[in-house]
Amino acid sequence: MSTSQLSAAQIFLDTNRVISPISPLVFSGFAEHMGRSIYEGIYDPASPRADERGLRKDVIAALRELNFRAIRYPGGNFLSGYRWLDGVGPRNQRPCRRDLAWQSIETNQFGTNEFIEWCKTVQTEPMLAANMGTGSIQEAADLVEYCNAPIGTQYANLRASHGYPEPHAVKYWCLGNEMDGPWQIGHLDAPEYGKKAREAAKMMRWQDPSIKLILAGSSSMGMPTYPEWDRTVLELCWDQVDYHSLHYYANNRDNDTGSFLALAAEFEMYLDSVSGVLRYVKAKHRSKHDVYLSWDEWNVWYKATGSSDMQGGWIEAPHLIEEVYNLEDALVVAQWMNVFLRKSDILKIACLAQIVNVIAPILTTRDALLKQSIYYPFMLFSKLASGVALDVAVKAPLYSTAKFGDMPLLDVSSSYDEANQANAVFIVNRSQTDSLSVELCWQDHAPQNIKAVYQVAGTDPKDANSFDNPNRIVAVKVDAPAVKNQRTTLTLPPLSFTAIEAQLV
């Protein structure tokens, strides 16, 4: 059916049809020592907007609004050549090094302790990563001791000498980054990585049995080793890890907005495929242990991909992959998060890559901050989605795409927080031209009222915010419709994301 033939759509909601609890960690982020993410992003002593520690106060405020539950650090490709001891202790004694991953100069003025202090300020949880490239399993275990052990031994005492007598109690740890990629410093094949990760995991757990470990999965579906890599490393590490990672960067290189706006189909296929690998390995091991998925790098990224965007020219804080996000990018991000809710039974961690300047919802200059289009769908999901994800029934007209065939015009997810009787519904209208009348039907609980409706919308999919025009694509509060007989109707504009906050009886 073409959009000109459509009349209406329906969404059916039932709080008894629960998929799974929503893990708060799906609202997490990623900060890498790359470009201007750390320096001139998080940490910028030269900025008039920095506090006495050199931390950007405006960045902290914007990130608090997004409410990231955890932030992964320090990489990324940077991780595989990083010596963590470079980034602790007196700043004037830290070495300045060449970062081979991004051909940049790393001053090490911001390191592990500064990151953990910053996380406390931002009110998020640190997720640290161990170097599985040039790093050894001993160095990984030493880092856990440094962060989490009580004083009395070498690295715990070293932490105390640096001003932190109490353990940092870092819970989440990544076992390397994208080790399947030939671009990775210290790249390993699957058996080599699996054995190294297993032995590192054992030592790290012996330092602190309470930690949760994340295995490095395939860096994309396009890798020639996918999904065999995932099977091999999981078979070697199953009993030692808690999560298995996947990475994906969406693109619209073909300038095919219709297919781009249907990418949720590919996101779901990716999750389903890796979930199948998890089920296979669990069955093969006759195991009662569960491993869940951590989508710890995800975002739209394809415009800033030239050599100048990827190579730093051996300077400090070069401008690298500072993607400018538009309306269609924001709608893809909204659908990605719809998928997170719909797949909440298997996906327990997701880290938006990244958080400041580098492929990020926030861009900075020395004295200003810009919220990009993708900032707003993340903010709304992070604010409204809690409790459990609901299995929503949707009746919507179809539209034709070159990549996925016929797809529904609506992409929908919903959450239900029983303790607060709060129900949120998230809807993307993929039509580029037409509004769509949508009837919401609650099948068990009667809504007391619609508390609020927020929309991110526009007429041109390429519209983007800029420092000169920062409010072109933002979340706008619109009139909330009345509810009658457990139903309400909204008209959704084309190219829109709508978040509905309902109070149930």
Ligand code: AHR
Second form
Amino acid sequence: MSTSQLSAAQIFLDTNRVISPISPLVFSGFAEHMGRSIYEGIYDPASPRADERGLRKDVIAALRELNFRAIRYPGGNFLSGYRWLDGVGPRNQRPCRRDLAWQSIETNQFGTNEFIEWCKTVQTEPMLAANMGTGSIQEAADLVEYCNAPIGTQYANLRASHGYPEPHAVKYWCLGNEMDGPWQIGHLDAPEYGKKAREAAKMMRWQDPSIKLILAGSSSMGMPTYPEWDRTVLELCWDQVDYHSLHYYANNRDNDTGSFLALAAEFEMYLDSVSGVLRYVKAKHRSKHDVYLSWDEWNVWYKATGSSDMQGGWIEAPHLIEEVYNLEDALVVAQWMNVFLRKSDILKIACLAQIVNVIAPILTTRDALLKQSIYYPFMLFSKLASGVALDVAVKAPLYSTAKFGDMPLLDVSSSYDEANQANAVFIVNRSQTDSLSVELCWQDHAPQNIKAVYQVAGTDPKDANSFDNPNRIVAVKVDAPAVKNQRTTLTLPPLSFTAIEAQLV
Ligand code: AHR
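Having looked at the form predicted on its own, could you now put up the form predicted together with this ligand?
Next comes the full complex, this chain leading.
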């Protein structure tokens, strides 16, 4: 593909123009008992790369590099049929069950305590979930007691008898998963779910008043019940919950890369709409309480959706939805994270779905690990974005898209960490053919020089990494340009994501 240079763009940065603090929890992930996520991904005693507990050391190292602040577990659709007592206690006494959500065999060799131990090793925080499908509000409260209560009562004592006398102090709890979906085990309508979630929330909080609760919002904005579901359940649960969830899986089924690369417009619109529902319910309740958004499933997912991707054929650890990610997917992930910064006032949690093997930034075989294209933008944001998000002004040429009309060629966000005087700028060049010269203009304090510039780029939007060719799409450190008169100029290749790390003075 031949490339050319378009006219210049400008990005204006001012550390006084603050949107909001960036919640570190927007750099979270999601691991479900499904496919090869837990078994063969996280827990793989047969692998030469496993430690003495059966945990994959290479997976732990890769996930540490992504610096997930929390990981949501154990589902997902799996959650709605999960009996948490199956997964605790001596391993040889745990039942083997048919998982109806993914038509797979669940051995329960990995459960709540193993997950919490694993989180400690990964240096992340567990975000657990209560089953609102087949589970009762009593079982939800019992699970909180099991995890968080001091010894002295039945479930806390049970935890101690399993080797954990100290409470786990799990802070974040989801109230079910996608309960609006007819595919969900124990699917409920909105008033039914709202009342069940409210009553579960009360009991869970009575067990531990310090926990934070996440209500299950619409499972996508394509649902016929959206956004009425969200209004109804929020009206019923407003005072009992802290976050309201949304899920979205992006696709390029039409093979329209121009529109796909403009999806940030849709992500913003979705957040704006659900924020509107939050504002409405808050006003209706005359409430001083705030509920924030938790985008607790997000990713690109559309290639691996055949029946063999979705149904496990009643075996253990089947290969389910092992999506292969390419360059254009990585650029969509980067834009999504730009949106997380731009909407940091309302979005406080976001979980990349998922983390290993199942729609994930890493894939494993028994003795190897592959970092997919989407690994790199996530890593750069997770590493560099801290402090507050800045409201940047962007002047960029437009391009025409079938879905969103004219869109700017650049998608940008920026963070500023006052304590460390660290400033990061994240830029996607959506052009498929043209490199773009961009001038960064700091309007108050500027860096003396740029610390580092990282780029994820390529010539073919469909290029992907594979076990044979693992370094096609990676983050590359490129030369940092000089800063003069509070300005610097960079060239952004077509189809690229650039992360700029600067130290302000
Ligand atoms: O992440 C895969 C599945 O997608 C989850 O189990 C479900 O919540 C969503 O529909």
